[in-house]
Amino acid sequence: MKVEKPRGTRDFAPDEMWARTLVERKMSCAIENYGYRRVSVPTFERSELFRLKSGEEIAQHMYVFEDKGGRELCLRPEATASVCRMFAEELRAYQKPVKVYYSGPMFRYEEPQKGRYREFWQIGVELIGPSGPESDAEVIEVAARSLKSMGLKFELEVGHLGILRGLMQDLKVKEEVQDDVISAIDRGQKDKAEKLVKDKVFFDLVELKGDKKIIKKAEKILKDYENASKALGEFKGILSYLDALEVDYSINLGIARGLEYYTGMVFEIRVEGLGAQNQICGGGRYDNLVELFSGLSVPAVGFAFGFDRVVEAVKEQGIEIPKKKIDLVVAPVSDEVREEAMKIASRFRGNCSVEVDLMNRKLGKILEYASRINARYTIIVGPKELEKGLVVLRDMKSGTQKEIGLNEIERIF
């Protein structure tokens, strides 16, 4: 019987997995340089965790199931809510700020297409505790620095949902309607948003995009709106820190973000070459989410990379990823020295990557194999050489070889 992988999932062959591992290592290193530490959360959670504030769209696409105890669970569709739940249960006694990051698969039942899968990977960062503009700026810088560590070219847009929500408060738009407006803007459904908010001033604000010059335009639009003007002042403070950190950005006051828990600064990062699925990062401030799970009012800010799209962008932009290399291949020339060859391979594995022939190939075939996998050297183990305490070390690039003692080889590695 032929059994195929489920739709919307992928297998990763060794070469692809090696490339993904290298990209993840570089990005993780960049994140850890800011003091963030890695955490892990469950692959499945109680479904109400995400129904509370992750938004209608995510709730509709969750993989929901009932366990044998009758509890409704779901595969995690994102991880920010899980980290907030973890903070409430496990981390509230930690010294603040709590700086954590995660990496792993998420699951959403969506229509598979290029750049969109039902099982997809994210790398995310969460900063819990501080509320000032410098913390927002740091999180944005972490995202930008992580992509720069890979040599990626990208465009960063920054907005502030607090300005939009503040203006809706000033316009007396009910709180339960505000989430629908934000969702409609995020989906590009302007007609729907216009039915919910009648005032033109709101859409004049949403359409503001560009460099810092648009702040003056925003100030003019919002001069009579107290809550929105206050949020705009907070946004200016964040931009000031980004300028000091020399982070390149543009302003887009129409960034809405589909997740309902965002309350303040929001940002998105896009790259060329991925078509409609060119957004590889999104995040922002969510000051009320921890309180849902703990009753404690704790501000927080974070983001998540669409890791699959990051890897695809690396390929599209022609960034070279070094191939996996083997330092040594140990080649026994006959069965009588095969046991000794295994011992030699084991001896060097503490210092470098080593393969020993396991296919009982002839020497010529072993050398061909070593060449194909880009091995640096081959150790040829023969009975005559072993009697003298020697092996033959072959340089696979130059093709030169010489008899050498094993102790001398150890000095190479």
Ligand code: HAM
The other form holds:
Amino acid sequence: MKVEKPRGTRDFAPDEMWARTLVERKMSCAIENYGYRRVSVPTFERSELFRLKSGEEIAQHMYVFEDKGGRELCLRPEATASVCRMFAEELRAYQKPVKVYYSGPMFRYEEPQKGRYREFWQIGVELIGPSGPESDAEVIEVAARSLKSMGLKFELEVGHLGILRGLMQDLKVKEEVQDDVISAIDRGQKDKAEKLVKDKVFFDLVELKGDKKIIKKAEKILKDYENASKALGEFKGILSYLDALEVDYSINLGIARGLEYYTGMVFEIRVEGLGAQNQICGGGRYDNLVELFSGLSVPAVGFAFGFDRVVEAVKEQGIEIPKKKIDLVVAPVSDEVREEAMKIASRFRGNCSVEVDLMNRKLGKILEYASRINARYTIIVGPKELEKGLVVLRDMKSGTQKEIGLNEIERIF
Ligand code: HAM
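Give me the form predicted in complex with the named molecule now, not the form predicted on its own.
Below is the entire complex, every chain and molecule, led by the chain shown above.
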């Protein structure tokens, strides 16, 4: 009976998994250098966790099921809400700022295509506690630095939902309509947004894109709007820090993001060559989400990489990922030394990666196998040499070999 994997899921064979592991390690290391510590949250949660504030877009695409106790659960579509729940249950006692990151699979019932899966991985970063512009800037810098640590070229756009929401407040657009406007802009449904907000000034603002010069234009557009101008002032503060940190960015005041919980700065990162699904990172400030779960008014800001797309981009941009190497292969030349070969392999495994022939191959075939798996050295174990306490060490790169004592090998590894 042939059973296929579910649509939108993937298997990762060892070579692919090795590449993913290396990219994940590099990015995690860059994130940890900013003081973030890894956490893990459940892969399934109560559905209401995401229904409360993640927005229509997320709610529509959730994998929802009822467990045997009749509870409505879902596979997590993202992890920011989970981290906020975790903060309410556990992390509130921690020293602030609370700096955490996670790496793992998320699930969205979307139409699969290149770069869009139903099971996909995110590496996400959440900074809980600070509200100042320097924290927004630092979070953006973490994202940029982690991608740079991989040697990736990318484009980063920053916007500010506080400006859009502030302007809607100034224009007396009702709070409950504001989310629909933001969602329509995110989906590119300008007609729908225009039905909800009648004032042209709002769309003049949404269309502002470019370098820092557009700030002057925004100031002009917003001069009579108090809440929006205040948010623009905050945005300028964030941009100054980004300039000081030498983070390259462009401004796009039309960034709306698909999730409802954002309140201030928002940003997105794209790369070339991935086709339609070229957004590899998205994030922003969400100052009301922690309060929803904990009752404590605690500001927060964060982002998540679409890890699968990052790995794709690494390949697409021709960035070399070193192949997995085995340090040693131990090759018994005959059955009488097989036990000894097993013992030798075992002896070196404390310090390095070692394989021993388990297929009963002839020496020539073991050497072929060793070069195929990129082994650095092969230890050839023969009865005559063993009697003298020696083995043959073959350098798999140069093909040279010499007799050598096992203690001496120990000094090499
Ligand atoms: P998001 O924009 O929904 O934000 O997802 C972040 C990234 O995950 C996207 O930029 C994209 O690269 C990747 N992604 C999303 N859906 C898929 C999919 N179906 N297949 C492959 N990759 C996908 C969030 O999830 C927020 N929790 C980010 C955040 C953290 N904001 C604040 N903190």
